[in-house]
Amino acid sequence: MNISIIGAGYVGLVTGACFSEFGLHVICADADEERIHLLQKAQVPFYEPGLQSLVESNLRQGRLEFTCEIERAVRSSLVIFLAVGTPPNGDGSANLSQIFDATSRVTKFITDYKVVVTKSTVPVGTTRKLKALISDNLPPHLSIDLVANPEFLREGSAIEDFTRPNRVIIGVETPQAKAIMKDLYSPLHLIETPIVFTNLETAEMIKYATNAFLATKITFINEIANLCEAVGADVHLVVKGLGLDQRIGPKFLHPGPGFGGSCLPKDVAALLSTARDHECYLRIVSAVLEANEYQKVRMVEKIRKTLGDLNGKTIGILGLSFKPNTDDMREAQSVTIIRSLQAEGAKIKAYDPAAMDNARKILTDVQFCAGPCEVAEGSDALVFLTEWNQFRKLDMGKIRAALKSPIILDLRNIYEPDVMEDLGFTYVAVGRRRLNFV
């Protein structure tokens, strides 16, 4: 089966590379000539573990192609995935201009039966609108099927998430489209991946409900962590006790500076926008966004409370990307926190293993360093903002010697309070204190 992916961004490229690894012939088409030129040379324009080698391998074996010619991609494929961006508008609603534009361009080149699949995250009802757009512009004798197939890719773990997913959600309307999509995902049958078929609207809703729930878990444990600080409890052990309850589970119960990235903030906002359009008010989901914004403010307050007046202080930041194993700075918590510290007169030194280039485009008046020790040198405090693995076993003797004051604010709870305090640090975490118990 030949398939095409319209959009060679994060979702489109991961989808295309993984399907080609399954043995399918895949054409990824994108209007960005510079991006396509890089990809034709097997140069992935963003950081995602394992993706570079996957692209190189499948390009070499001829199963993966990149082009700016949408016509060739459409005419040569039975299944066409739409994987373009749906960024937020100013009011939080999803901007659908790219996906409607891509659909219009695809429609021009449809001359026989096609299955058009929305892989982009789109508000409930969008896939049906795209079907109407295509049908209204096709000759009566031509038929197409529209399918909703949302992605559930975690940045930093996208290859594993695609090739060994928890489930695949497919919204279909005809037996023919269902059979084609089932065949497309047949390699996953061998590992008994659950494939759930629904109607179009349900598939779209599952995506938004999933991200809203994950955001709620993160926000919930952040609020519990804040209370732990007030009452003298240890959120680390609270999480352990919660996670052992099989009805809850341990995932996404990691307190810190709130959620960020390209998905959770915009998807929660878009879900709220859809709810408003239908006069259905999601009070819990609304509170999640509000609490998440406050959590970043609280982190700045925590730094201020520890250091006092920030004017003239030098603060070292370790980690800039919104999560480890990505260079994505979209809605990164570091941006809000750093700008707030700078507004109070603080000088910032920073290091991130992957996101430095992207951070330079967003953050100004920051001294970007070559590593953790350089960040610590002469700083009044060291702040952990992203839990990269390489930050978990730093030489704390060298760090302490480099710091002007032995102060660490661990906003990701990477280290243990008792260990750090025994090393002579003033150590501040999220929801944790040094506790004495038998």
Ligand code: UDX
Second form
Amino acid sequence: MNISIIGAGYVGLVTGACFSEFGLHVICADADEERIHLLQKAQVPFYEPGLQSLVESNLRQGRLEFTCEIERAVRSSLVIFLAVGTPPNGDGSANLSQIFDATSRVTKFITDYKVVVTKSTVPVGTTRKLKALISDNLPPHLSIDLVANPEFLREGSAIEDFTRPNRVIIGVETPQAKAIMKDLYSPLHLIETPIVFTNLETAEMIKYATNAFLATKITFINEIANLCEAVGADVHLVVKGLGLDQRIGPKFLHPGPGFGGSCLPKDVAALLSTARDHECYLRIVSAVLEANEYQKVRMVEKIRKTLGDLNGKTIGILGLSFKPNTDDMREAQSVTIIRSLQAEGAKIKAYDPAAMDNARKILTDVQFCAGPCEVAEGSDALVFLTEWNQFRKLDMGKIRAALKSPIILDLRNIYEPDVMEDLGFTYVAVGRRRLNFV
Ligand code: UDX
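May I ask for the structure of the form predicted in complex with uridine-5'-diphosphate-xylopyranose (UDX) now, the form predicted alone having been displayed?
Time for the whole complex; same chain goes first.
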């Protein structure tokens, strides 16, 4: 089966590369000529573990193609995935201009039956609107089906999340579209991946409900961590006790500086916008966004409380990306926190294993360093903002010698309080302190 992917970004490229790995012939189309030119040379324009080799091998075997010509992609494919960006508007609602534009361009070249799939995250009801847009611009004898097939790809583990998903969600309206989508995902039958068929709106809602719940879970444990600091409890042990309840589970209960990235903040805001449009007030989801913004403010307060007046202080930051194993700086917690510290007169030194090129485009007056020791050199404190594996076993003797004062703020709880205090550090974490218990 031939398929095409419109949009070769984080979602479209992973989707296309993985479907070609399944043995399908995939044409990835994108309007960005430079991006397509790079991809035709098997150069992936962003960091995603394993994607470079997946693209290289499938390009070489002729199962994966890249083009700017949307016409060839549409005419030669039975299934057309829409995977273009749906970034937030200023009011938090999803900007759908790209997906409506892509749909209009696809429609021009539809001359026989097609299945058009929304893979991008779109507000509930959008897939049906796209169906109307296409149908209104096709001759009556031509039939198409629209499908909603949201992705659940985490940056840094996107290939694993695509090839071994917990489930596949498919919103369909006809037996024919259902059969085609079932065939498309048949390689996952081998690992017995549950495929849940729904109507269009339900599939779209499952995506938003998933991300809003994940954001809620993260924000919940951040608030519990904040209270742990006040009452002398240890949030890691709280998470252990909480996570052993099979109704709750241990995942997405790691406290830190709040959630960032190109999805959770955007999707939670878009869900609230959809709710407002339908005069349905989501009190919990509203509180999650508010609490998440406060968590970043609280991190700055924590640094100020530890260091005193920040004016003239040098603060070393380890980790700039919104999470490990990505170079993505979209809605990264580091941007808000660093700008707040700079506003109080702090000088910033920083290192990140993958995101510094992107960070340079966003942050100003930051001294970007070659590694953790250079960041620590002469700094009044070292702050961990992203839990990269490279930061998990640093030579703390060297770090302590390099720091002007042995102060560490570990905002991702990478290290253990008692170990760090025994090494002579003033060690501040999130919801944790040295525990003296039997
Ligand atoms: C998310 C969803 O997980 C994924 O299903 C969806 O398709 C896209 O959005 P992603 O944004 O790549 O994926 O990252 P994720 O791993 O969900 O982390 C999001 C943010 O939450 C990061 O800033 C991360 O540091 C933070 N986080 C995550 C926590 O602070 N604690 C946790 O326990 C988990």
